[in-house]
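There is one chain below, alone, in structure tokens, taken in the form predicted alone.
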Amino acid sequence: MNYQFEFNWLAQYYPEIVKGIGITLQLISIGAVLGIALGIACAWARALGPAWLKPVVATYVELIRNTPFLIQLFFIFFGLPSLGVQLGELQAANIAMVVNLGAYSCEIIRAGIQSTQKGQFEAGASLAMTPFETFRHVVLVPSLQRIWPALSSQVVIVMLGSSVVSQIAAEDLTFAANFIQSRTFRAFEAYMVSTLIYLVLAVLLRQILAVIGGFIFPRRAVR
């Protein structure tokens, strides 16, 4: 059997592909910024926070890291309405990605914080800094520099994992591929194109994060 490749549909469904790419980029942009911010807050709580807060954050981190992202997404989109919380597809997808990345980035950032030498904390105290000021000015930036490659990889993983949001009808790139193959019956070509686009997005995102890391941490010595 000779399979004939056809890509004539690309011109017709170009708007759907562009829209899907745009929504995927929107999801990862919001997810990365808020997810890393949540991860920093949780890492501080687990490493340096009050005793009562540590088990709360630890429970959240273990719950998210040991359950599938798709189940988390379904819980937010299908489960929360039972409690009266109505969310749109993109709202649920954004929340799920922030919550998921927050838990994983928490552990990555906490590893960087815990590798900080004790003398750095003592230096902050000797300058009459509050614990929060010491964390912000002395501990956080060197810690982020140490773990930035691992954190960047996690952001890319979450971007690729965002493909499951099509299961709740969020119109991302995978949704576009599913839509196209359902209309053209060219599943191989539709998913091959979407795979190549995801590959390009992943490479570009990794490069962008590397540039951001170089801008935030310009030749700063790691301690």
Contents of the next structure:
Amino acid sequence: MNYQFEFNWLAQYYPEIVKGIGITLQLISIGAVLGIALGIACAWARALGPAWLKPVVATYVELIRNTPFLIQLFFIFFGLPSLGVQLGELQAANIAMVVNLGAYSCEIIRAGIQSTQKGQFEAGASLAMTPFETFRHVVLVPSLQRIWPALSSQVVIVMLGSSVVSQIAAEDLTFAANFIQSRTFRAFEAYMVSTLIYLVLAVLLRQILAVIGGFIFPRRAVR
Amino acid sequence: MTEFTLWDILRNLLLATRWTIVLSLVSFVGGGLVGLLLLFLRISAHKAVRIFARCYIELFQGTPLLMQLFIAFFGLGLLGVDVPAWLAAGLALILWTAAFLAEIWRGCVEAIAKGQWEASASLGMGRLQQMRYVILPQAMKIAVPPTVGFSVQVVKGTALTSIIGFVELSKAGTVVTNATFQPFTVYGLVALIYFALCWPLSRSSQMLERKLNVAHRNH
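Now that you have shown the form predicted alone, what about the form predicted together with its partner chain?
Full complex below, order starting with the chain above.
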């Protein structure tokens, strides 16, 4: 193999890479906040909600969890316009990530809610709380605390999965890598560099989520 | 202009589904073999070997599968050979699957009570014998549900190979869309076909898990 590695292009193209990192971080920030919010709502509906809502949420969760993210993205970006819903590529990417994380986090959070001891619900009821108040004030936070590590991993997985949004021309980190390789023909190096950046982002994101977890859950877990 | 019936679309998609299935099987079986090797390295008695396996797993779990596909596709090209997309796709998916399966299986091996290791060691078994006769038969039982569950991720992972030009279900979806201008129908059908492939796997994983839990409670 007499291939000469060359990284000179970095000097010229680093603004593209920085911009790409920015978009990737923006996508995962919005995706994580709204996705987890959706997940909490769906988990409530599946574990404690009205009977008619349960199969609806279950269908949503199963549909999302058993189809590739790429196809969900294509369906939202290319398919929905024929129903009259026109979306920009970043909007479509955001919606796809929220919908995707919503389904996965629903299942994770539901496991947290269902591992709550019955006494907690009874204690809430004995204080004359409505079921929803009990959920909101007694059950939710300790449930989230128990499953926070699993939820964090899922957020990292969705961040890594977001690399496919470059396929609908959302200008994330992968898009930057594609752009650079098309200009410099240094495909291997461009993808090497962006892969390493993704690795760093994944490690950082895991740390950040652990810190956030420490803020939201200052006390030890109660079962 | 040619008119496309729903059957035309569906038939083309189903023909391409064959390649999704073949690639999934190859990745899962190949990934399982490499994963087993990785599992042995991951729980090896030598620290350096353990660290190597850990780095491998971290690297493949901490980077996007799409990037791994790109690197396999363009990296193999550096060796001066013309790389067909199926080769890069198969290779990347096998290595990716191996990392995840090794980590899942490590959890199962570590779930086996320590006394089992000690008992088998006291019978004078070597490390490989311990694994072969004592640990793996027990670990395999608890490994089945999460392994079947992960196979869903493999099937979904094959969708990304369309991006490096391997013609499977997702790529066929794009091609058929470009011919028919019916993205809603086509991608809807593609999603349903993936669902038909993945849902039985998800369900059986859940059912196996429930069965295993019941079996454990009776102990």
